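The chain below stands alone and is given in structure tokens; this is the form predicted alone.
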Amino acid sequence: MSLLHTPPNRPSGKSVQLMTTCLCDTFYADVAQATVEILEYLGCDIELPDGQTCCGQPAFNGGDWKSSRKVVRHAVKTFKGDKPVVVPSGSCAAMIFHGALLAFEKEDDLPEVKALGERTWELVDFIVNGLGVTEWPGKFDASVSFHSSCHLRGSNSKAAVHQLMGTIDGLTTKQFDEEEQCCGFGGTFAVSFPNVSREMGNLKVENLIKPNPDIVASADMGCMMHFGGMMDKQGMTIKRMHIAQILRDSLKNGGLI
């Protein structure tokens, strides 16, 4: 199984289903709002299926694959049809198009799970490689250290994020040491190995802030919650943003929405 997720076909239309994720529901409602605003700016017709819950990743990472399959089966029923499923989270998207396939490898309903995975996209990967948008308008006067989370490695998202950020007027991307290093969250990893998780997080924070950025950003809210909490505990006031918020705010700053 290839680790690089490449959906077989570019979407023929702009009608999409939005998976808002548990973290949007609980902690990052504005990320979901920003996602809606930028997709609407791009002309997308957005469907928000009722009854969506979770991608199944917490149980999957914890080794309870039976419970994880139950959650994924619910997602398959909830996101029925053939529209692209757009997710403002590399982690949740990767669970649907990669982790779920592992959990269902010996299950009869693997074809349905695989079909959902093939039309599931991380948000910025969808914008660049699904819709073919390679430049982003507006203005964003700030320097940004962007944390490329581990789960972005399973898609074209990292390159897509830097493609768009590199075209935004006023935005400067900061380079920092050990960019590929995990933040230490890893979902249940942070619970099972808190001491290791904390040390990894401290190292990530140290590297992120070393070039003195205005903003620390990510495409994964789990990572933002983890290193953001550490920054808060240390009294750091550097702003944290999701890439969807940066894209949305650049449009607002440019008077485009």
Given for the second form:
Amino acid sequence: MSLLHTPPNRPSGKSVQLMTTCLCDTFYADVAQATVEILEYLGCDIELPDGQTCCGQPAFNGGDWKSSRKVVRHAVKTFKGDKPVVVPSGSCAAMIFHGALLAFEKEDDLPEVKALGERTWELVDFIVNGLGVTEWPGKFDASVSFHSSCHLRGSNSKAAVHQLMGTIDGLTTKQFDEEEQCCGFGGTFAVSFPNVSREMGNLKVENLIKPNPDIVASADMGCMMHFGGMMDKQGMTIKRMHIAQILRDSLKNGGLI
Amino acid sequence: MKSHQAIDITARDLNAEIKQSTYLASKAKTEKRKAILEQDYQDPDKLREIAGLIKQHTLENLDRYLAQAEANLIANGSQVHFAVDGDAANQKVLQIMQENGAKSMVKSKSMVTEEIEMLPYLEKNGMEIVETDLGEFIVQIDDDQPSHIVTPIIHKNRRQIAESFEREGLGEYNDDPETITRRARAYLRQKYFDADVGLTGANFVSAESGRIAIVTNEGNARFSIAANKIHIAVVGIEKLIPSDRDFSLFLNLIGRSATAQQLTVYNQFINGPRSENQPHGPEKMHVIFLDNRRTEVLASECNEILRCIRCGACLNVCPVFRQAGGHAYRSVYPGPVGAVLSPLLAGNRYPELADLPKASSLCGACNEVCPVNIPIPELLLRLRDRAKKEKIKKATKGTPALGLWATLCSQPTMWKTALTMGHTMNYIPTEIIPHPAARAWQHARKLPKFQGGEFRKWFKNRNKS
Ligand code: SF4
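Next up, the form predicted together with the partner chain in place of the form predicted alone?
What follows is the whole complex; the chain from before opens it.
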């Protein structure tokens, strides 16, 4: 049983709304850019709702559901219509289609929140299960340790990521110990439990780099901000990429975009 | 690193040897559990789902199933008692012992008696009690606390155990596990014969037949009962399952989830006291059903936690438990299950334990291994919301206030302005940011370069060139 209860029968199609995520809006512009580039390569027409901010997850996880609802209500207002909403982050997607439902259990506007959840997709899940793309063209000569973030646990996204990565010419996926283990981010957890979080991060980094990959990758910038920040602090120079950047670079290397 | 959260502080200060024992044992158990389930079943998740549904159904009809179990237990010759709390249960046990002139008890492992602190109560009242589970026996001679619900001494290594045995006069120092076990057995064997009462818990009670199932790996529950005239079973009311047919599913799951065994070594089904044509066994059997706030939990929005069959899988897989150890949870139920259950069972001690639900990155590994599919992360989240609403300091300490942030996130103009202004962050050495949350972050990590608004700009301009 999955923790996430990814909604069934979500709408697909090539006209989509992009939820950039607050982290890409503030820190990781190129991840959002890569997301646009691959979706457009697939023929999608992208709408970027201007008023968007965040999905509300930090407050939800921190226990401040009241504040979280405020942010979710704003997202519901911003992402109007019935187009699929695509998010380059497993955890933000899960906040919309799972977490928000808990926070709104006793609220009158639960149906609106639910309706948004029922058309929200994590990026790679959308590409594979929404658009039916099962092979990724181009070329990407590198070995990758892929950190499967916890919000991919039991969701369609994990298999989708491996499906696509497995078909990219030149790419090899590294196996490593304790793949299922959390990196220790957990939003506010990282600052309210600094010691446990750091130890978890150290263990994750150690396992990720042990097989000597060229690249460490993830589908969630939250995790990478945490353990990547630790790698920076420790002076590790190994390259880190979001899955969207790998997919985009593969197209570029193959001369497809 | 300075911290405000008790569990984080315990993890930071935990003795390296204990941390290592806990980590290695938990990791090995998690891997073996997964391997055996995947080896034996095509879709183990389906079993977890069904088991969860059966337990939830039982809980939702608990009044009916309890009455049915009581009637069948009585029909089988047992005496049934209901205890509203720990004091009532302890008094009942003492009363049964006194009425029968009993002075001593052998006891098999039972979390529920830890919960109600039965052992010190009976000792205070002049009874001699011997724990017969090897792990609990070591906890008892060390005057320690269990740190795990299945393997109570997961925090100890064999050197430490060998030293305890030497100290207690159970032979010269020897840390060979077989020798340790043999010595404990030799010591306990006589105790079984000397005791007046055998006490056990119960893993499952079938409402349909009143039959009780107890699983152990050491056979000590069996010994505790067989050699005595009186058997007392103390049972949480959530231990019921509807029918005998359900034993098979739950026994298959508990052995694999707890200890990666296809079946626990000793599985006992107890119908009641011995009947006239049975030559051996206890003459009297008492079953004490314990509430101790379980009905309150049942009425709460966290009632799924009562499905728990105490397999310990969620502890083993939990990265926080692995770092902090079981004692960090300051209650008999540690790890993810404890982080939900302990504050709920605490009554007016709730504020003291309200921080436990914060001790999780919400990674969801606990839900994924739970044989009764308890959505533990959701329950942790509900309890966080409750603590925040009730303004419980212990829980909210160290979590940055997010009210202002929420306002920022619901005002697009403010948000976009902040995106632009945020560039200043690139010029401030982040180590000196005076916000405690920022300090906690910066201690071990660097912040990425601020790029606020750059993607929006690119998106807007990209078709112009
Ligand atoms: S909550 Fe689930 S995994 Fe944890 S001890 Fe209980 S039954 Fe086992």
